[in-house]
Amino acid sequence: MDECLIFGTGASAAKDYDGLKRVVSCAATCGIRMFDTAPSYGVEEILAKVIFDVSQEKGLSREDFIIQTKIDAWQMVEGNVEKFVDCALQKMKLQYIDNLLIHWPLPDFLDDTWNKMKLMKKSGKVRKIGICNVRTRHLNLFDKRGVSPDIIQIERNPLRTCEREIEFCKQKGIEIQAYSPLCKMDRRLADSSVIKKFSEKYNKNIGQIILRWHLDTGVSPIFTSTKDYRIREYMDLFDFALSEDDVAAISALNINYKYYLESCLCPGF
């Protein structure tokens, strides 16, 4: 996949039609075409309407956008995940979902969910399938069980570089997405002398340097914002690239820190 930023509709994004339309319109104007959501975010239907309206206003088509949503844990437990996808398609007035990801890889329900997702991909209801919140132990086990995701989505930032996961995915040709890519601007990043040095070197702010680091390590960062200026700022990343030494220096900040606690929904297999 080409270098891209993904706009997320999670906790820190607008939830009502007017607010979401404003930020999606700004994102689309800036060239963002990929939007990440989930049933638990409560905006699937609103997001789809917003994208349709924005596309009409800007002379774009459905095919110009990538809409990514998820199968939440409770849907896995209930079992009939295709029913939930059909419901999402109906509510969102879509013919297909571009990317469908398992939000949490519940081990007792993974095989059944994955097999149904493969069938939905084969039928054309879904274009790509994947799994969120995985570690190398999951990926190795998935590989042995014949589970081959097109995409993985993980919490990742310079304090948690996930080098083993990244290497595994690159070897297997799996797309990698990073949520919480700025680690909520943890002070250890915001005050980092290393990142500040590169901020001065490239005349970019701290957030731009970190997002560029994601892109230069082959990862698509998912960011959220309700501020137009921040969206424009974060899309201003494509006129520079970090050197290999600079990437290595930022990666050396890794302390395997996880902002979000390991969920009970993601136990060891």
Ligand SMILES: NC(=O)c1ccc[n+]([C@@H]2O[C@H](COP(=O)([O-])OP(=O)(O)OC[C@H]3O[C@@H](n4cnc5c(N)ncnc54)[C@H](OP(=O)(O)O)[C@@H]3O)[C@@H](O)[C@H]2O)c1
Second form
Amino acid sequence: MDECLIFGTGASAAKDYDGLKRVVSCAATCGIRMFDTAPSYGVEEILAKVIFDVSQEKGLSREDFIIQTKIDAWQMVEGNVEKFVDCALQKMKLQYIDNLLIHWPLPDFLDDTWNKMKLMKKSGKVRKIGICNVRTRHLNLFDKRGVSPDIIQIERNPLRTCEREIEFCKQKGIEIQAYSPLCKMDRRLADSSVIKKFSEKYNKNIGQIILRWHLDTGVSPIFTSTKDYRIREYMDLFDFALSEDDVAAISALNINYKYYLESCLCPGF
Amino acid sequence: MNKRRFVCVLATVSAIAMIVGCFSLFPKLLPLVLTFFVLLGVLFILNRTVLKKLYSQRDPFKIGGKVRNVDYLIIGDMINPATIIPASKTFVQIKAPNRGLLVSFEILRHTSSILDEDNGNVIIATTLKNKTDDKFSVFDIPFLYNLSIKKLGIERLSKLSRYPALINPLSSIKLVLNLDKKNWKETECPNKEISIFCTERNFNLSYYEN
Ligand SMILES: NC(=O)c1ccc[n+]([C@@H]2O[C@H](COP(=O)([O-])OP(=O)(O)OC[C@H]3O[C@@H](n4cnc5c(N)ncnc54)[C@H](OP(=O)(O)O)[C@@H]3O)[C@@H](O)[C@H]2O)c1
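To complete the pair, please output the form predicted together with the named molecule; the form predicted alone was given just before.
Below is the entire complex, every chain and molecule, led by the chain shown above.
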């Protein structure tokens, strides 16, 4: 699949029907078709309803949208993953989930969950399966064990470029999604002289330059906003591309900053 | 005035009335009761200070925190970092009196992502008598994920962790006064699992014993 912009419904997103409907409708008008959620975001059901309503209004069908959700850590621990997915399908009134990802690779429960996800993919309940929050260490291990995700989703932005992971996935043909692609517009990015320079050069704002950097490095950014104007702005980046040198200059901002410390949310990471 | 405030005020007024009533009936009780209240006050202050200290140790790990990629992560008993790492290096320390080796490992499993991924160093320091100790204390709870608390069966301890000074007064005093132990010796880590954990993640492991 080609890189595209994905709209996220995590912590910084709108949580009520009206708020979500407004941004999803705006995103859909701008051409966004892929939406990311998780049980822990508390909006799976609302998002599905919003997508259904928006698709009706815009004359689109279910097949036009890609709905991506996750298996949360607590669900992995409980173990009955199929039941949770059935429940999600029922709640969301869906026949299938496009992408199902493991939210955190809890070492003790990973194999069991993954095997169940593979079965769900086989049965058609789920189209693609993947894992979030992995490093090359995990990917190498998966590779050795014959675990091959269709998608990985990692925290990535110019402050954390994850070059090794990107290289690995490109070699193996794994789709790469970047969450927190703007690092919540951290001051170190918003005030970066490098990005400001490109902002002037390409006549685009800081956010657009960063999202373009993701696309130009072969990664689909999952961004979110509660503001319509920002969603429109962030979709207006398909009329330019960064030069190789400019991509490299942005990548050089890497300090491996992590907004989320993985081991705190995934012990034994 | 909201309902909670009203109940608080009412409880305070009734307590004062009861105490005054008691003293007029039994004046000899006064010193005893005063001592009790002074002790209660001290315990309260100690508790707040310990909690503050514990949460300041946890601060670097918060979502969106700015402390990342440190050179050293020091976990375990009361050891003075200045005696074991170069002054120029960055570090985060998670210490508590008499923290055992296995508990330190569990905390490491929850906190290792703060380390520099290519040059991170783990230091674990435990006393000989706690070498095989896997008993969690109230001081460990802030560093554990809620699913782990459940898995480890320490939910009750977790509830009590709001009152460290009450549950563990002596260790609380040691923590607040920063009473580091002396005469630490670097030796081989007795737990192979910890060594493997660190090797797999490219961390250098040092183990200190007292
Ligand atoms: N798999 C995982 O573990 C995981 C973890 C975290 C997130 N995610 C997914 O990734 C999605 C995006 O994550 P994120 O929220 O961290 O992404 P982000 O796009 O980096 O940050 C979004 C936040 O940045 C703000 N923002 C954007 N542009 C701005 C600007 N120019 N100036 C000031 N503020 C600006 C937005 O505020 P406004 O609302 O004001 O625009 C919003 O609060 C989530 O919704 C979720 O779906 C996955």
